[in-house]
Amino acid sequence: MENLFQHILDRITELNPMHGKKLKKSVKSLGPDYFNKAEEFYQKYNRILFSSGKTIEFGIDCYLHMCNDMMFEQLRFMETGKYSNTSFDEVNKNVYDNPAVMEYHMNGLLMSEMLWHHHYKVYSFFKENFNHHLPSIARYLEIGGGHGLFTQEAVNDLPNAIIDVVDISKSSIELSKQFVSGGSVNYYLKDVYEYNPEVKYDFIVMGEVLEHVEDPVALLKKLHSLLNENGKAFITTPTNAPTIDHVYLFRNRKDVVDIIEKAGFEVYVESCIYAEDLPPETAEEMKITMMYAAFLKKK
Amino acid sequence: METPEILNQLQTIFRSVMDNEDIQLTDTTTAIDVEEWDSITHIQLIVAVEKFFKIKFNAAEIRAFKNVGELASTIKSKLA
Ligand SMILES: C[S@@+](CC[C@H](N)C(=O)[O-])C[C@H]1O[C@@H](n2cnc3c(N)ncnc32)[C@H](O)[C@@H]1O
């Protein structure tokens, strides 16, 4: 297909002409670096469909099924000011370890890295910063890799690194392995806190799963007693973003950092990125999400 | 409340949401109709017509509506 992105868009606009609308309008002020990474992404993902016998209507089916979930979880949350979830055990059963709901899921999720401006602009945060720590790399860790965007930039900007990822879902580790091409990377099928390897890491990447805990600073202790005294480690979370998955609430961007500062961290670049174009009285309205993304040492 | 009279009510809250005078709603209007109407309005549209009308919808709901018409039918049936 000659301009698979822009026939991603239209299709999208076509099954769904608000949220179409709204998408097209939000990706017109990214500059054309931007298009063509985003053509790329999406000849990739294709060329992975494709080889299962799918092909991007599926993608853009699970967006689409994605994007309801949380427009739905968003009305609620504007009434109660809650996740609907309080129970990772529950999300655990209900998403995680249900192949039906999970590959919908991260299918949607990893369709909405390039067509998101806030998951695009994260994405570039984490590659222009991490560019400067790659010397000091010898083991790499992600945790909660999901679909494998991230892991993707450590394969191929660390040839020679050991480059672990560990996830408690079963149907993201398919995805993942999927999705990463050229180097080697070991998956663990496992909850992280029940992750103890022998050996400490250089750097560790945790993008959006400090919102999928009941208790975010014991996840943080976690992931620093998996560092060494040096590392340092990539961090992403969004504040106000009900999803079917989420279970602990930021407000805002220090409702984050008093919990990283709680768990022996230090923020030394960080980056928060609104979700929506809209004036501050209406995002504060509306309760919009906003993405952080940070990048910590040890203190 | 009959169906006219909900239409009618419907267009107060979308003139009121969108800000914009100029809308005119029947049955068929859809999301191609109406410029202002995205993912992010129609989040507020939603908040302000279950206000305005006492009602919830549930997921399914939600994602059926594909034009005025079927918006203001699953508010008839709800407020019977
Ligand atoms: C929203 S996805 C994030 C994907 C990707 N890292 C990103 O930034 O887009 C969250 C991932 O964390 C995994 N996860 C959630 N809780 C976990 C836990 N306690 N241990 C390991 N993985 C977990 C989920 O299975 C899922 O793949």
The other form holds:
Amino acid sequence: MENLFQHILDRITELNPMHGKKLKKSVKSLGPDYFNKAEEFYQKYNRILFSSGKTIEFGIDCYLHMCNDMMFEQLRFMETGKYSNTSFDEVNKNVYDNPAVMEYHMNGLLMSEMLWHHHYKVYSFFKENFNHHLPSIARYLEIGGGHGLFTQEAVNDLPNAIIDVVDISKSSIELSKQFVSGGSVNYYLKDVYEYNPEVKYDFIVMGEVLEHVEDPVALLKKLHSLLNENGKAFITTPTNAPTIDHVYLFRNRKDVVDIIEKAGFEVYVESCIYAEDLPPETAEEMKITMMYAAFLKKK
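Swap state to the form predicted on its own from the form predicted in complex with the partner chain:
Left out here are the partners and the other molecules; the chain alone remains.
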């Protein structure tokens, strides 16, 4: 299908006019490089769907289903100031161990990577800064690989490195295996707290995982223990982002940085990207979701 990305935007607008118009407005300023990358991304995803007897309409349906979940969670959040979930076990039972929910949720998240401007900007921030670290990376680890977007970049940029992925979700690993092409990736289906390799890593990526656990400091300390003394890490996490699988509420940048420092890291490059085009002070006051992304080193 020619210009698949435009078809996706048009189809979402047809099914949910208000949301579709908002998407089109938010991506308009991102430039031709963005639209080329988005087209490449969704053409690849479409081929994956086709190989399993599905079409891009399936991905669009999953995305809108996920957005509906988020809308209801947002309404609860506005009323209570809290996330609906209070424990990882609760989320694990209702989401991660539920294949039907995981299917639409993971596919919806994959669709959002190029539809949401703040997701794309985080990806671009990672790419720009990751390139500076390539010569020093022989062993790369991703914790919670999700659908495989960052893993694919590691495969592309580190042809001679050992690339490992640890994820607690079988659905996530299966989707990542489909999405990631070329190279060799070792996947481990297990809780990261039970993962104890003999050799430590030069670089670790953990994208949007901290908000899924009750104790993010403990998780970052585990990451710290898996990293060699001169190693670096890249983490992302959202603030004020109620969804069906988020547990820990970060309210602002300071909340995230405090936890990073408690775990023995320091931030040396960071980016704060809000989901709405508003002044940062206004966005924080309105509890607009902010994607925090940072490169870390040991103190």
